Amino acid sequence: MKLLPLFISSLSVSLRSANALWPVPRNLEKGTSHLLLSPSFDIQVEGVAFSDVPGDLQGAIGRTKTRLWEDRLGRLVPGRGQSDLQASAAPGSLSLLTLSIKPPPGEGKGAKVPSITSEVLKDVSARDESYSLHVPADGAPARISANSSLGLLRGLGTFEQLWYWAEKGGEAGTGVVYMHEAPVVVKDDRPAYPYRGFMLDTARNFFPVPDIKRTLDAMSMVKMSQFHWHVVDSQSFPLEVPEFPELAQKGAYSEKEKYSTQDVQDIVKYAAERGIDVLMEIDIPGHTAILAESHPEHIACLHASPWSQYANEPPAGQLRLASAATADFTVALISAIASRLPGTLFSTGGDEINQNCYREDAQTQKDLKESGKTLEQALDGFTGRVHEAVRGRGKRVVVWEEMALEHQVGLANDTVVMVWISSKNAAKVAKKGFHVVHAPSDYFYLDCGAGEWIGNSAGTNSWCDPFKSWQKAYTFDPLASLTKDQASLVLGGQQLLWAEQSSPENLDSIVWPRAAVSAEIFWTGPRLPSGASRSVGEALPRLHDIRFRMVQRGVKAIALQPLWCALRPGQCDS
C-alpha cells in the first residue's frame, strides 16, 4: 500500500458532517479537527507483553488493526471524502493506541489480563462491557481503558468507526487513513441493557457455519451481546447430539446441511471472541414433529390433517407430555445439549402449543386417564423436569412468553420470558415478577411483510404483516406500560429472523442494517449524548454509515436509501 504525505482541511460548513457512531455512545465529546493514521500505527496493552494478552484479545486488537487499512470506507459525503485531501493545514498523525485494563479486585498491577471470553459467559446481567475512549487531535497516544477485556473489546469497536479511507486522484491503493472529529472523548460508555440480540431460525432453511459467523461478525460490529439460535423445529433437525445421533441422521433435509458437535463449539468459541454469547433454544413440547423420523413413539398427531387444526405450521406434531417414557427422553436429549454449551442462558421455547393436537391423540389421553392429571398440570410435570435439568447444567431458562401468561406451570424466579406476540404483554409479564427479553412481533420481527408462504394462499398476507422497517423499530420503547419499579425486569431485547422465505442468499440483505437498530436501542436508551431523545432523523445518516462499513466487509447489507441521498443528510427529507 503506497501512503501519501497529504494534508487534511476541514470540509466546507454547507456540508453537514455526521457522527457516523453506531450504536452511539451514551457520552459523547468530539472536535472538528482532522488526524491521520500513521503507517506505523500499532496498539499496546498497558504494563502487559504482547505474549501474555490473552488469544482472544490479541485476536481482537489484530482484526483492529487489519481493518483500519482493509475497510477502506470513503466518508458519506458528495465526492466520498476526496474534498479532505487539500493542503492547507498539517494534521497529526496517530501511531499508538493504548489499551489498559483495570486489575481485578485485590490484584494489583502485573495481574493475569482475563479474556474477553470469560466476561462472556458470565451471567448476562454481570458482564462488565465498560470502557472510555480519548483520541488527541495532536497525534499523542490514543487510550481505551476498561475493567474487562470486553470493555475494551467495545472501544475498539468504537475506535474503527472514527476512521476513514480517501484516495488521491483515482489512484487506486494510494491514499490516507484519517479521522475528521478529533479530539475523541468517550467517558464511561457502557450498556443500557445487557442483552443485546439476534435471533436466527436454521430448522426451515439451513444456513452453513460461514453465514452464521459473518452475521456474528456484523452483530459484533454494532456491540451485540447474544446469539439466540434457534437450531431446530419441526421441519428439520440438523443439530448433531453425540448421544442421540439418530435424530440428525433422520431429521436433517441431508448430510451436508448439519452442524456437527464442532461446528456447534466452533461457532459458540468464535461468537464468545466477539463479545457474543450463544443462547440455544430446542423448542418443546410443540415444534417437534421431526423426531418422528426417528422417535414416533413420543409424537402426538403427527402430520394430522389438515395441520392448521393441530399446528401453527406443517407438520403436525408435539411432544407427549403426559408420557413418562417421553419425559424421560426430552430430559436426556436437553441435558446433552445443554452440557456441551458453556453459556449461562438456554432456552425450551414453550410457544404455541396446539391443545387440540393432544385432545385427539389417544396414546396422550391414555397417559392422562391412568396418571389422573389434567393437560395443564401434565404441561407443569413435564416442565419443571425439564428446567430442573437446564438448572442442573448452571443455566437460566429461557422461554417465549405463552409459559408465563397462557399456562399454568411453575416458573422459577429467574426465568428470562422473551415477550413475542404482541410488545403490549412485556407489561403482563412484569407484573408477574420475570426477567423480560423484548422480541415483539409488531416491532421486531425481520420476516414480516414478503406476504403469506403457504402454498395455497397466494396474493394474501402472511399474520405478521406489514413489513417492520427500520424506522418503526427504531421508535421502539423498551418501557413502555411498564412501572418505574418494573423497568429494572428489562434485560434488553432482540431482533428475529424466522426462516421460512429466508436462505443463505438473502440473510444479509433481510437482516441488515435493520436489526442494527435494536443494538442501538438497547446499548444508548433513550437519549443521545447530547440530551436529546433519538430520533429517526438523526439517526438515518449513522445508519447508512455503518451500513456501508458492513459492506465493505463483506456483509451485503440493503441499501436504505439512493446514494444520492446517503451522501447529503437531510436532503431527502419530505
The other form holds:
There are 2 protein chains.
Amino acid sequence: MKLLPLFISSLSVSLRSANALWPVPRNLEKGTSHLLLSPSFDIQVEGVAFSDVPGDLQGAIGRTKTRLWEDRLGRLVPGRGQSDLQASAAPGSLSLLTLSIKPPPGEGKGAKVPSITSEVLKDVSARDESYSLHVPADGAPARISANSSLGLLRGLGTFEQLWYWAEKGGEAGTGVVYMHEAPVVVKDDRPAYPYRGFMLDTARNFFPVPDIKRTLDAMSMVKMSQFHWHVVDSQSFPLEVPEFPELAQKGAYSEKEKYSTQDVQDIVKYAAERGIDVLMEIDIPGHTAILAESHPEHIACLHASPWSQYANEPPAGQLRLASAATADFTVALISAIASRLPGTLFSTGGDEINQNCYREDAQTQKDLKESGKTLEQALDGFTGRVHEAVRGRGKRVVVWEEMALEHQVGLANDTVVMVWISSKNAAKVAKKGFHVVHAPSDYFYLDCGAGEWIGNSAGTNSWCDPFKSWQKAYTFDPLASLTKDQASLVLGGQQLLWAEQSSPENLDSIVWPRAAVSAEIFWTGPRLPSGASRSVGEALPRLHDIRFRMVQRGVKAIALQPLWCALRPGQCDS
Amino acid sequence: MKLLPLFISSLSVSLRSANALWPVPRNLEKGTSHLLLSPSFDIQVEGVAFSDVPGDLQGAIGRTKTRLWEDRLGRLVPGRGQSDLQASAAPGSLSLLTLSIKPPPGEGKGAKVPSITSEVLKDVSARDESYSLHVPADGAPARISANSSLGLLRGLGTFEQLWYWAEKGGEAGTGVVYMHEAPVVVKDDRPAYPYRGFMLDTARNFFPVPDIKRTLDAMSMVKMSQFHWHVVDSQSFPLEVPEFPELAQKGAYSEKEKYSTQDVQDIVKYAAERGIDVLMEIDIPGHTAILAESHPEHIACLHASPWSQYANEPPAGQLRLASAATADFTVALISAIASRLPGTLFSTGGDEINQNCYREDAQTQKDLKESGKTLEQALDGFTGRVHEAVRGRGKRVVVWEEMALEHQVGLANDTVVMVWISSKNAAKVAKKGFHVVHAPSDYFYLDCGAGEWIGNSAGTNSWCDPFKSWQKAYTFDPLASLTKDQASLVLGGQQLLWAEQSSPENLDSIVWPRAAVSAEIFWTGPRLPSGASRSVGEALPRLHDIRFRMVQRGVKAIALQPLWCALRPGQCDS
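Right, and the form predicted together with another copy of the chain of this protein, after the form predicted on its own?
And the full complex, kicking off with our chain again.
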C-alpha cells in the first residue's frame, strides 16, 4: 500500500476516470490503491456508547453498513471491475470507520450527541453540514469527523460512494466490496449554499408516501437539504387538516389519495433523519379552486370559462382576498398546517394571481368598495395577516417571485423569494434585499419539453420548451446576474417537478439523475477540487455513476447514454 | 333494459364521454344501459370442447376472464363510478360470452380450430383479424364471431375494455364489475392496415425479457400486430447465436445482458399468443462495430476518430461489404438467426452507411480494386446475397429507406421499406413500387426531445427535437403524400424507441400511452364510427382510459393531464 502524492488525485479527476463522487467534495485527495471492505466492518462513534448515539444517527449508520454490502455496483469500466479482482489480490482490508463529533460530548452521565434532526430543524443558514473524511490505504481505521450529526451523515454519504462490487469468478452472488482509489482524504467539505432542494407537486397528480420516501432517499444520496412540498393546488387538496377535515374529504382525488397528519409527520421525520428539511407550500391566493368543493364562499371566479382568461391553467378559482371572512379562514388554515410542521421555512406561494378573476367577482368588488381599498392594498392586507401567522409559528416566509416583483405587498426582510419565471429575475429580487432560492424555469423545470398537456391542442410544445437537459441545468450559474455584494443573499436552489404530466409511474425517471445536478451546483460551487471549473464533460462519468448507484437502490433513474458510452468516458463525446 | 336507437351511440362518442375503446372499432353502436358481470361469468367456444380449443386461444380466454375481475378500473368520472352503483341497482347480469369461429370447425373427431399463432405467422397482409361483437343489454349471452382465432383475440380485447369496477360502499376490495353502455354492437371490425407495430432497440441499452413481455402485453391491449426488435447494434450484441457463440460472449454488455435462443423462442411464442408477430432486425452493413469484439477482420474503420466522420453515432465500424469472407460470414450469421424465427418478415436494416469509413479502409479499397467494383456495386452484391439468404428462409426482406432511395441496390418487389428520415419520403418509396411501413422520425420517434446524449455538449437539443407528443403523432396521415394508386402499398406503421437515453427504468413511461396512437391510426383509419374524422379532442378521454387500464395491469404508462382533467373531459381544453 502506498500513499500517493496529492497531485495524483487531481490528475485522476482531470483525466475523467469513471470514479464518482456526487456532489464532488470541495476538497478531495485520492490515491490509486485498492482496499477491501472487511466482512467484520463496523462503524463506531468515538467516545459514545452506541446506545447513547441519537436514534437518527444510529439509523444512518445502520443504513450505511447495509448499503456497503447491498449496493453491489460494478465499476463503470468494461468488465465492470473484474480486472480489479486481480489488482486487489492482496489488498488492505478496512474493518472500522470511526465517527467523531467535535467538540466531543462531555464525559459521563448526561453526555449527549445532538441528533441529525435537531440540526436539520435549525434555520437553513445555521445548519452545520461540514465534515472531514480520511480513508487510509492500509486498512487502518477510517475516520469521519464533524461538528454535528448532520455533518457525520454527509460524510457517511461520501463514504458510501467510494465502494464498488466485483463478482468473484462468475459465482453469482459472491464477490468483494472494495474501493480502488485509496487513500481518500476529504478536508472540511461543506456546502457552498445551504438550500439544495427539490420541489414535488403532489396536487396535479397524487404521489403516495412510499414514492415521496424513495425520492427523499435519492435526495439524501446527493446531500440535498430541502424538500419543497407543493402539496395542494387548484386540482386537488390531498392534505388532511384536522381543523378543516372537509378540505381533503371533498378536495382529495379519492379516499386513498390523501396525506393524513400521520403521513405528514412520517415524511417530515423520515426526511429529517436523512438530512432534509421539509418546506411545505400552501399556495395562496391563486391556485385554490379546489377549496370551493367545501368552501365555495371563499373562492372567486370558480371554474370561470374560458379558464385561460381567469387562470394560468384550469380550473380557475382564487381566494377572495378582499373578504375579511376569507382572510380569517385562510389565516386559520395556514396556522393549523404550519403549527404541525417543525421546520423553519414555510411557503405561502403567491404566484400567478389573475386580475380578471377579481375584477369580475361581484363579492370581491363589493368588499373592495366597502373597505375603500384597491386590489393591491387588499392583497397587502391579506398577505400581511397570513405572513404574520406563519412568522408567529417561528417560521420564515417563502414566496414565489411575483410577491416581491409584481405586487405592492410588504414583505419581512428575511423573506425567501423563489425565482422561477426567468433566471434573470434573481437580480431584481436581490436588489430588493430578499434572500433568493433559484428555481428558474429556463434551467430547472423538470417537466418542460413533453408537449402541451392542455386538451384539444394538436402537437404544440410545452410552454417552457425545450426539455431542460442535465447539461443545460449544469451550466446554471447562481451568481450570474448578481453583484458581489448580492451573492450572500443566495440561499441555494432546486429543480422542480410540476406534475401535470407526471405520476408515480414516471416520477423517478423524470427526476433522476437530472435533479442531482442542482445538488452539485449548490454543494460544490463553481470549482472542482483541482481548481478547474465544473464542466459537463468532467461531470458525465460521475453522473453516470450516481445514476447507476440509484438504480441499485431501487430508484429508477434513467440512462443518460448507451451503456457502451457509460463504460468508456470520453469515447462518446462530440 | 332498453335497446337504444343507434344514433345514441354516435352521439355518445361525439359528446366525448370518458368511455373508452382503444383503438376505436371501425363500426360501433352503444347504448346507455348498465350491465353487471355475473360472478359465474364464463367464456365458451361454440361447438368445440374446451380441450379441443387451441392452447393459445385457451390462454387468451383465461387472461380475459382474469382481467375482467382484476383490472379494477374505476370509470374516469368524478367519484370514479360510485354513482353507477345506484344506477346499476337492478341491472342485467352477463354470465356467458360465446366465441364463434366462422366457418365452424368440422364435426366429430379431428375437428380443429386453428391457433392464434398460426394466423399470426402468415404473411402480414394475409392475416384475418376481423371480428364482430354483440353484448345485449339484458344479460343474454354475448357473442364474438370471427374467421380466425386471431380475430377472436381482437374481439376479446375490445370486450375487456368495456368493463369497469366500482367499489361497494367504501368496503375496500369488494365491488362490482359492470359496463354502462350496453348494448354494444361491433360489426365486422377489422384493421385499416395490417402492420401496426412498435420498435424497441435493445442494443444501446439492454431490456430484460420481462420488460419485453410487459411491452408485448401493452401492445396486445391496443391490437398491435408487429414487434420490430432492433436487437443488436454497434454498442452491444445481446443475441446468442449458437453457430456464433463468440458474438454475444464478447459483444453482450455482460453475461446477464443476453437473449438466449430460448429467450428468443419464448418471446416469439409469447408475442404470437397475443396476436403479435416478431420482426427481428440485424442491421447491416453499418451499425456493426460490436462484431469486431470477436471478428475484427470483418469490420472497417473500427472506433475511428473522430467518430462523427465515420458514423452517425459512436462507435464507428461497418462490415467490410466488399470482402467475400465478410459476405460469407454475414450470410451465415443472418441465415442462422433467420432460420430460427417463424415469422415472415426479417429486417437487414441498411441505414446510415458511411462512405468515409470505406474510403479510408485499406482492406475495402483493396477488395474493390481486385473485384473492379465500385462501392455501390459491392453493396449491391453484398445486399443481394444477404437478401437471397433471408428469402431462402421464406421471409420478406425489410429495409430502412436508404436502401431504396440512396443506394443502387436491387431489391425484390415485395421488399418492405421503413420510412424514417422524413414522413415525406414515403412518396418516393411508393413511387418505386415498394411496400411502405411508416416509421417517421418527425412523428413517431419516441426518444426525441430529451436533449443531446452525446457527451461534452452543454445544453443542445436532441437531433430530432422537439418531443413527439401523442397529439403530434395522432395527426399523422398515412396517405398524406401518396397518390390513390399508391395507397395499397402502405402496410401500416409504428412508433419506435431508440434506447440511447432509455433503459428498463423508463421503458413504460416513455412508450405508453404514446405508442398506442399509431395502433389506432392504423387500425381505425381516418374516421370514427360516427363518420367524423379522428381528432385529438375526441381521442383524449379514450387515451386517458386506456392509459389508466394499462397502469392497472402493471404497465407504468404516464399521466397525460392532472387527474382533475382526466375526470372531466373538455374542461381542460384550450
